[in-house]
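Only one chain is given next, in structure tokens, and it is the form predicted on its own.
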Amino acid sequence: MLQTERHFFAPGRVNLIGDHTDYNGGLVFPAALNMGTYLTVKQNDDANLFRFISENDSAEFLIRKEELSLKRNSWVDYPLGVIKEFTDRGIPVSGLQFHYRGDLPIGAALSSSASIEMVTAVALNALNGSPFTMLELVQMAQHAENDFVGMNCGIMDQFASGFGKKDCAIALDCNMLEYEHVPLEMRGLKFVIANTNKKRGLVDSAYNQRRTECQQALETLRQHVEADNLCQYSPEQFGQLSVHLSGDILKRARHTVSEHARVKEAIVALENGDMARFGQLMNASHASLRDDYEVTCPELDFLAKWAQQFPGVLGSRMTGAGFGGCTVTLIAENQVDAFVGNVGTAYGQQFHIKADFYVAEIGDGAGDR
């Protein structure tokens, strides 16, 4: 039995480049943030009663053990899905209180949901003698979101939250689940995250539609050249095969293949310390997400365009699923304050919404705190 409180943390993430490649078997390049979800766990007196509290949401849940597998269509579904992953594997849970606190903006494409899943997973793992590896916890958290919550996400968010390393990005092959930590040698540069604060009401259905369109493209292309996923096609191969696609299906596949290639080049650029080239690739990524994948919105495009024209900025792009959420901008550190002030004012005048800005600090992955 858990005699005292235990404390855990799991970060959110910012994807520096490579969006909508993860579920197409491609490369992504996220980094864990020093913002995320904090969890305090302690034992209940009643072994059959579970309590879930969040300082970020007024909804509090008291749930009997026999009802843990029922969805509530609320934030609590994220930890409930993870608990189900443990019980399905024969790991007992009994009478716990979960107290969550987060400093990530909700719905901003910085993976607040994955951080809730991962902090729950590492906590339950630690309380049960750590029967699972971090990779298994990542896979369990992803499955919880896919199967229990009903969001058909890839593995990048949970992986970045679990495997983050301070001052490093993660070059992750989502097909093979192979990865390496790449040091971020910023040399007077900063990543600034700008939150549009636009409600992302249609993102789930649009996200699932994009996945379906990519699958349709793959089924057509593999009739001519066999592949397990879209990202196995090189840009040269795709250029030859693209005659078999048209309309939105062509555009979705073109983004996927080109974005995968951009991520590979971006990783090399960072390894070589070529931050100017990295910034150019960020700009090209945003253009592709805007024109071919069509997951940006006027607010994201405004912030990216203003940033790309601002002194000291090397590159700027949307990050995450899109239709709202955030941009990430690579900028000279001595221009950050002017950037936040000027771009924030212009954005507010244009959309009558206040943008929030965060200077991204890259932190470690999920674990005890």
Given for the second form:
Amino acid sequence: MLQTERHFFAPGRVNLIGDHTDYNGGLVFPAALNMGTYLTVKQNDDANLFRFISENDSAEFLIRKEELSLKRNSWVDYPLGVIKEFTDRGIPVSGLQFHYRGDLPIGAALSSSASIEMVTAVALNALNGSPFTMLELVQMAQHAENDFVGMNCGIMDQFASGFGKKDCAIALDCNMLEYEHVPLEMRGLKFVIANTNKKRGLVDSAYNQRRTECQQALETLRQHVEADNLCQYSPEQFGQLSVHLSGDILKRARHTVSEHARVKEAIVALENGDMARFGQLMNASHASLRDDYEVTCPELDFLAKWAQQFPGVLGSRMTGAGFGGCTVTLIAENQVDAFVGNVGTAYGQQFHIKADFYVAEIGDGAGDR
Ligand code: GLA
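Now the other one: the form predicted in complex with alpha-D-galactopyranose (GLA), given that the block above is the form predicted on its own.
Full complex below, order starting with the chain above.
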């Protein structure tokens, strides 16, 4: 029985490079932000009743225990999906009150959903004597999103939220689930996130469609050279095999293989302090997501292009799933204010929407706070 309130936090993430590679068995390079979701949990008097409140959404839910596994098509599906992961593994839950508060922009490709899932997962784990490892919690959170929410996401977001480390990026091999924390020695530079504030519609279905297209590409290529996933083909091998693909399927696979190679190179560049090269790879990543993967939009392209031409910028790209959301820009610290002012104004004039900017602060992963 939980007598007092307990407090937890799970961060969002910014992906520095490597998008749409995670579910293709490739490399990603995200970092946890110091923005995320805070959760206070306490016991309810009624052991059969669960209460879910969010300061970011007026919809509040009172749910009886026997109805916890019903989907509500609302933000509460993230915690409900995670609770189901626990009960499916024989961990009982009884009468809790969940109070959420987040400081991440919602639905802006900075993993607000994964942070709700992960904060719920670390809380339930702590309340039950920590039966699961962080990796298991990450996998349960991803499974909740795939199975309960219906978004067929890869593992990057939940992993970054769980395994974040202050001032480090995470070089994660999504096939082997091996990772390394790479210190972000910024050498007078900053990562600035620009939020298009564009309302994203139908992201889940477009995202799931990209996944299906990659699967189709893999099935075709496998008839020629066996592989477990698209990222196992080297760019050279893919160059030879690509004659067997065409149209959108070819483009999706070409992005995947080239993006995986870029992440590999970007990690080495960062480790060698070659920030100029890192920036070039970010630009190439954006172009590939725009032209081959086709997940950018005019707002993202505008922000990335403006940034890439701005003095002091080494590189800029969209981050996350795309279709809206944010860009991330590597820029000299002393140019940040000018960048925010100029690009913000130009964006406002073009789209009549106000962009928001955040200088990324890289923080630790999920846990109690
Ligand atoms: C979303 C998904 C991730 C990943 C990115 C694109 O954030 O949740 O698993 O696929 O898109 O890189």
